[in-house]
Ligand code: ADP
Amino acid sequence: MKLAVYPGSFDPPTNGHIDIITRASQLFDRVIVAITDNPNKKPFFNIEERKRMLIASLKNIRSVEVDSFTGLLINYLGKKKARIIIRGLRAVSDFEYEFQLALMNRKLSKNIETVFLMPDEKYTFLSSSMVKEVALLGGGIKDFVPSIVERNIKQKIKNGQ
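Atomic structure of the above chain by itself (the form predicted together with the named molecule):
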(Lines of atoms letter the chains of each structure in order from A and count residues from 1; the text may use other names and numbers.)
(Lines give C-alpha, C1' and ligand atoms only; values in the text may rest on other atoms or scores of the structure.)
Protein backbone atom coordinates (compact mmCIF):
# COMPACT_ATOMS: atom_id res chain seq x y z
CA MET A 1 0.00 0.00 0.00
CA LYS A 2 1.36 3.41 -0.98
CA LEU A 3 1.13 5.82 1.92
CA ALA A 4 2.07 9.51 1.75
CA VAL A 5 2.21 12.21 4.41
CA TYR A 6 1.38 15.83 3.59
CA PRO A 7 2.76 17.96 6.43
CA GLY A 8 2.09 21.66 6.90
CA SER A 9 0.80 24.38 9.16
CA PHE A 10 -2.62 24.63 7.46
CA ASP A 11 -3.28 27.80 9.45
CA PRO A 12 -5.84 27.95 7.88
CA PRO A 13 -6.32 25.33 5.16
CA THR A 14 -6.84 26.96 1.75
CA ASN A 15 -8.19 25.75 -1.59
CA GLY A 16 -4.54 25.37 -2.65
CA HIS A 17 -3.98 22.78 0.10
CA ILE A 18 -7.21 20.97 -0.82
CA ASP A 19 -6.10 20.91 -4.47
CA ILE A 20 -2.77 19.29 -3.51
CA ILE A 21 -4.48 16.74 -1.23
CA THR A 22 -6.95 15.83 -3.99
CA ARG A 23 -4.09 15.26 -6.44
CA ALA A 24 -2.14 13.22 -3.87
CA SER A 25 -5.17 11.05 -3.13
CA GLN A 26 -5.27 10.08 -6.81
CA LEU A 27 -1.63 8.97 -6.70
CA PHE A 28 -1.45 7.21 -3.32
CA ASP A 29 -3.62 4.63 -1.57
CA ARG A 30 -3.66 6.62 1.65
CA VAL A 31 -2.74 10.22 2.43
CA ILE A 32 -2.22 11.51 5.95
CA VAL A 33 -2.55 15.28 6.26
CA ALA A 34 -0.27 15.99 9.22
CA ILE A 35 -0.65 19.35 10.95
CA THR A 36 2.62 20.63 12.37
CA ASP A 37 2.15 21.50 16.01
CA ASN A 38 4.92 24.03 16.48
CA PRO A 39 4.79 25.51 20.00
CA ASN A 40 7.13 28.34 18.94
CA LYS A 41 4.67 29.70 16.40
CA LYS A 42 1.63 31.55 17.64
CA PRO A 43 -1.11 30.17 15.43
CA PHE A 44 -4.31 31.88 14.33
CA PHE A 45 -6.25 28.61 14.71
CA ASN A 46 -5.32 25.97 17.28
CA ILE A 47 -4.64 22.37 16.25
CA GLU A 48 -8.16 21.14 17.04
CA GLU A 49 -9.73 23.95 14.99
CA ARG A 50 -7.43 23.25 12.03
CA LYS A 51 -8.13 19.54 12.28
CA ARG A 52 -11.89 20.10 12.28
CA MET A 53 -11.71 22.41 9.26
CA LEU A 54 -9.58 19.94 7.30
CA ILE A 55 -11.81 16.96 8.13
CA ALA A 56 -14.92 18.89 7.06
CA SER A 57 -13.27 20.11 3.83
CA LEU A 58 -12.02 16.63 2.93
CA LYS A 59 -15.09 14.61 3.80
CA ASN A 60 -15.55 13.48 0.19
CA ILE A 61 -12.10 11.90 -0.06
CA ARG A 62 -12.19 8.57 1.74
CA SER A 63 -8.49 7.73 1.51
CA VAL A 64 -7.44 10.84 3.47
CA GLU A 65 -6.99 11.13 7.21
CA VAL A 66 -6.06 14.16 9.31
CA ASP A 67 -3.57 14.02 12.16
CA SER A 68 -1.10 16.32 13.94
CA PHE A 69 2.42 15.89 15.23
CA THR A 70 5.12 17.63 17.21
CA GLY A 71 8.86 17.32 16.69
CA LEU A 72 10.71 16.06 13.68
CA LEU A 73 8.75 15.08 10.62
CA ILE A 74 10.98 12.09 9.93
CA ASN A 75 10.19 10.69 13.40
CA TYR A 76 6.51 11.03 12.63
CA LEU A 77 7.03 9.25 9.28
CA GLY A 78 8.83 6.45 11.09
CA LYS A 79 5.95 6.06 13.51
CA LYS A 80 3.49 5.84 10.62
CA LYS A 81 5.81 3.59 8.58
CA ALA A 82 5.64 6.09 5.73
CA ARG A 83 8.47 7.14 3.46
CA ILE A 84 6.85 9.65 1.13
CA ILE A 85 6.40 13.34 1.93
CA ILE A 86 4.10 15.46 -0.22
CA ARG A 87 4.78 19.17 -0.56
CA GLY A 88 3.18 21.76 -2.80
CA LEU A 89 5.10 24.02 -5.13
CA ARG A 90 3.43 27.23 -6.15
CA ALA A 91 6.18 29.22 -7.77
CA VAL A 92 9.93 29.45 -8.09
CA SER A 93 9.90 31.38 -4.81
CA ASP A 94 8.89 28.17 -2.99
CA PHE A 95 11.69 26.18 -4.57
CA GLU A 96 14.68 27.31 -2.52
CA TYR A 97 13.10 26.55 0.85
CA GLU A 98 11.42 23.32 -0.27
CA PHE A 99 14.66 22.09 -1.85
CA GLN A 100 16.58 22.67 1.41
CA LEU A 101 13.87 21.01 3.45
CA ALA A 102 13.69 17.96 1.16
CA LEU A 103 17.47 17.47 1.20
CA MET A 104 17.63 17.94 4.97
CA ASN A 105 14.94 15.31 5.46
CA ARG A 106 16.85 12.97 3.15
CA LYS A 107 20.03 13.57 5.16
CA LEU A 108 18.18 12.78 8.37
CA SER A 109 16.62 9.63 6.95
CA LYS A 110 17.94 8.34 3.67
CA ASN A 111 14.92 6.35 2.52
CA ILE A 112 12.57 9.35 2.62
CA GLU A 113 11.40 10.77 -0.70
CA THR A 114 9.69 14.14 -1.15
CA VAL A 115 7.16 14.38 -3.95
CA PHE A 116 6.25 17.85 -5.18
CA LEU A 117 2.85 18.55 -6.65
CA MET A 118 1.72 21.69 -8.39
CA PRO A 119 -1.76 23.08 -7.79
CA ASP A 120 -4.11 24.40 -10.43
CA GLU A 121 -2.63 27.69 -11.55
CA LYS A 122 -5.54 29.62 -10.05
CA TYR A 123 -4.16 28.73 -6.62
CA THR A 124 -0.53 29.58 -7.22
CA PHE A 125 -0.84 33.00 -5.57
CA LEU A 126 -2.62 31.64 -2.49
CA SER A 127 -1.09 31.29 0.94
CA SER A 128 -2.55 30.94 4.44
CA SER A 129 -0.87 34.15 5.56
CA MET A 130 -2.30 36.11 2.60
CA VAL A 131 -5.77 34.78 3.34
CA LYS A 132 -5.50 35.84 6.99
CA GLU A 133 -4.24 39.27 6.04
CA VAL A 134 -7.04 39.89 3.54
CA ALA A 135 -9.66 38.67 6.02
CA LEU A 136 -8.28 40.82 8.85
CA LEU A 137 -8.45 43.86 6.56
CA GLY A 138 -12.08 43.12 5.75
CA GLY A 139 -11.68 41.60 2.26
CA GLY A 140 -13.68 38.66 0.95
CA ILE A 141 -11.96 35.26 1.00
CA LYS A 142 -14.77 33.04 -0.29
CA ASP A 143 -12.90 32.10 -3.49
CA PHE A 144 -9.76 31.11 -1.60
CA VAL A 145 -10.82 28.78 1.20
CA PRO A 146 -13.39 26.05 1.93
CA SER A 147 -16.67 27.50 3.24
CA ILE A 148 -16.09 26.21 6.79
CA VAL A 149 -12.77 28.09 6.88
CA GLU A 150 -14.42 31.28 5.67
CA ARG A 151 -17.06 30.99 8.41
CA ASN A 152 -14.52 30.25 11.13
CA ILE A 153 -12.23 33.14 10.15
CA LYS A 154 -15.14 35.59 10.12
CA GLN A 155 -16.26 34.29 13.52
CA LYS A 156 -12.79 34.57 15.00
CA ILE A 157 -12.33 38.12 13.72
CA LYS A 158 -15.77 39.08 15.04
CA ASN A 159 -14.82 37.72 18.45
CA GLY A 160 -11.61 39.75 18.39
CA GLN A 161 -9.55 36.60 17.67
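Alternate state requested, the form predicted alone (shown: the form predicted together with the named molecule):
Below you will find a single chain and nothing else.
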Protein backbone atom coordinates (compact mmCIF):
# COMPACT_ATOMS: atom_id res chain seq x y z
CA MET A 1 0.00 0.00 0.00
CA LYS A 2 1.43 3.37 -1.04
CA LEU A 3 0.98 5.94 1.72
CA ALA A 4 1.77 9.63 1.27
CA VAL A 5 1.66 12.52 3.75
CA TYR A 6 0.68 16.04 2.68
CA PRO A 7 1.87 18.34 5.48
CA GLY A 8 0.99 21.98 5.91
CA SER A 9 -0.57 24.60 8.09
CA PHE A 10 -3.77 24.81 5.98
CA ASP A 11 -4.69 28.09 7.67
CA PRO A 12 -7.20 28.17 6.06
CA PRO A 13 -7.60 25.27 3.65
CA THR A 14 -8.00 26.57 0.09
CA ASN A 15 -9.32 25.09 -3.12
CA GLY A 16 -5.67 24.78 -4.18
CA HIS A 17 -5.02 22.49 -1.19
CA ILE A 18 -8.12 20.45 -2.02
CA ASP A 19 -6.96 20.15 -5.63
CA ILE A 20 -3.52 18.85 -4.55
CA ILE A 21 -5.13 16.38 -2.12
CA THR A 22 -7.49 15.14 -4.84
CA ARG A 23 -4.57 14.65 -7.24
CA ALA A 24 -2.53 12.84 -4.56
CA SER A 25 -5.47 10.54 -3.78
CA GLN A 26 -5.44 9.41 -7.41
CA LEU A 27 -1.73 8.51 -7.20
CA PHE A 28 -1.53 6.89 -3.76
CA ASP A 29 -3.59 4.29 -1.94
CA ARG A 30 -3.83 6.47 1.15
CA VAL A 31 -3.07 10.15 1.82
CA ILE A 32 -2.72 11.67 5.26
CA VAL A 33 -3.28 15.42 5.36
CA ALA A 34 -1.08 16.38 8.31
CA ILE A 35 -1.81 19.76 9.88
CA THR A 36 0.96 21.50 11.77
CA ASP A 37 1.42 24.93 13.28
CA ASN A 38 3.99 27.09 11.58
CA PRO A 39 5.83 28.81 14.46
CA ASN A 40 6.62 31.72 12.14
CA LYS A 41 2.95 32.57 11.61
CA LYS A 42 0.11 33.68 13.87
CA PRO A 43 -2.72 31.23 13.12
CA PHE A 44 -6.13 32.48 12.07
CA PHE A 45 -7.72 29.12 12.96
CA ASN A 46 -6.59 26.69 15.63
CA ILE A 47 -5.61 23.17 14.59
CA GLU A 48 -8.96 21.63 15.57
CA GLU A 49 -10.87 24.20 13.50
CA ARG A 50 -8.64 23.50 10.49
CA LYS A 51 -9.05 19.78 11.00
CA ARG A 52 -12.86 20.04 11.05
CA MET A 53 -12.88 22.15 7.88
CA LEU A 54 -10.58 19.75 6.04
CA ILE A 55 -12.56 16.68 7.11
CA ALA A 56 -15.78 18.30 5.87
CA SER A 57 -14.14 19.44 2.62
CA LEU A 58 -12.66 16.00 1.91
CA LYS A 59 -15.58 13.82 3.01
CA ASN A 60 -16.08 12.41 -0.51
CA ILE A 61 -12.50 11.15 -0.83
CA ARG A 62 -12.38 7.86 1.09
CA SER A 63 -8.62 7.34 0.86
CA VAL A 64 -7.81 10.58 2.70
CA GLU A 65 -7.29 10.92 6.45
CA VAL A 66 -6.84 14.23 8.28
CA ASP A 67 -4.46 14.33 11.25
CA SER A 68 -2.26 16.82 13.08
CA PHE A 69 1.23 16.71 14.51
CA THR A 70 3.90 18.75 16.22
CA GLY A 71 7.64 18.54 15.83
CA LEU A 72 9.68 17.25 12.93
CA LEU A 73 7.83 15.94 9.91
CA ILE A 74 10.39 13.13 9.62
CA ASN A 75 9.44 11.88 13.09
CA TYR A 76 5.75 11.98 12.15
CA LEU A 77 6.45 10.02 8.96
CA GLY A 78 8.29 7.37 10.99
CA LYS A 79 5.36 7.07 13.38
CA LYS A 80 2.97 6.60 10.46
CA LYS A 81 5.38 4.31 8.57
CA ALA A 82 5.26 6.67 5.58
CA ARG A 83 8.07 7.41 3.12
CA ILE A 84 6.44 9.88 0.73
CA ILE A 85 5.85 13.58 1.28
CA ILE A 86 3.49 15.50 -1.00
CA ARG A 87 4.25 19.16 -1.60
CA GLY A 88 2.37 21.58 -3.83
CA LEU A 89 4.14 23.89 -6.25
CA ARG A 90 2.14 26.89 -7.43
CA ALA A 91 4.88 28.75 -9.25
CA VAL A 92 8.61 28.71 -9.91
CA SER A 93 9.04 30.98 -6.88
CA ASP A 94 7.90 28.09 -4.62
CA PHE A 95 10.48 25.71 -6.02
CA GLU A 96 13.65 26.93 -4.30
CA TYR A 97 12.17 26.76 -0.80
CA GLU A 98 10.44 23.41 -1.47
CA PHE A 99 13.64 22.01 -2.99
CA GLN A 100 15.58 22.96 0.16
CA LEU A 101 12.92 21.33 2.35
CA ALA A 102 13.01 18.15 0.28
CA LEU A 103 16.79 17.94 0.50
CA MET A 104 16.77 18.57 4.26
CA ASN A 105 14.15 15.85 4.76
CA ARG A 106 16.20 13.45 2.64
CA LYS A 107 19.31 14.31 4.67
CA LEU A 108 17.41 13.61 7.90
CA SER A 109 16.10 10.30 6.55
CA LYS A 110 17.49 8.64 3.42
CA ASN A 111 14.25 6.70 2.88
CA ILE A 112 12.10 9.79 2.36
CA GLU A 113 10.97 10.91 -1.09
CA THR A 114 9.19 14.15 -1.87
CA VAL A 115 6.66 14.28 -4.69
CA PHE A 116 5.80 17.72 -6.07
CA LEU A 117 2.31 18.24 -7.47
CA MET A 118 1.02 21.28 -9.29
CA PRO A 119 -2.56 22.41 -8.76
CA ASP A 120 -4.91 23.29 -11.56
CA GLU A 121 -3.69 26.49 -13.17
CA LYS A 122 -6.68 28.41 -11.80
CA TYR A 123 -5.20 27.98 -8.29
CA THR A 124 -1.55 28.82 -9.03
CA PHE A 125 -1.86 32.32 -7.56
CA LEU A 126 -3.77 31.20 -4.47
CA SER A 127 -2.37 31.13 -0.94
CA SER A 128 -3.91 30.92 2.51
CA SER A 129 -2.35 34.27 3.39
CA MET A 130 -3.93 35.91 0.36
CA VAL A 131 -7.35 34.44 1.18
CA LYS A 132 -7.17 35.77 4.74
CA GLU A 133 -6.09 39.22 3.55
CA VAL A 134 -8.87 39.46 0.96
CA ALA A 135 -11.47 38.32 3.51
CA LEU A 136 -10.24 40.70 6.21
CA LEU A 137 -10.46 43.58 3.73
CA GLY A 138 -14.06 42.67 2.85
CA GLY A 139 -13.47 40.93 -0.48
CA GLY A 140 -15.26 37.84 -1.71
CA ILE A 141 -13.48 34.51 -1.27
CA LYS A 142 -16.09 31.97 -2.41
CA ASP A 143 -14.08 31.00 -5.51
CA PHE A 144 -10.95 30.36 -3.44
CA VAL A 145 -12.06 28.12 -0.57
CA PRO A 146 -14.60 25.36 0.14
CA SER A 147 -17.96 26.72 1.32
CA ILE A 148 -17.42 25.53 4.92
CA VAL A 149 -14.15 27.47 5.03
CA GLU A 150 -15.83 30.59 3.63
CA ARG A 151 -18.52 30.37 6.34
CA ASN A 152 -15.92 29.88 9.09
CA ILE A 153 -13.79 32.81 7.90
CA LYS A 154 -16.84 35.11 7.73
CA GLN A 155 -17.88 34.01 11.23
CA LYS A 156 -14.38 34.61 12.64
CA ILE A 157 -14.28 38.09 11.12
CA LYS A 158 -17.81 38.87 12.35
CA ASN A 159 -16.75 37.79 15.86
CA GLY A 160 -13.75 40.11 15.71
CA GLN A 161 -10.89 37.65 15.12
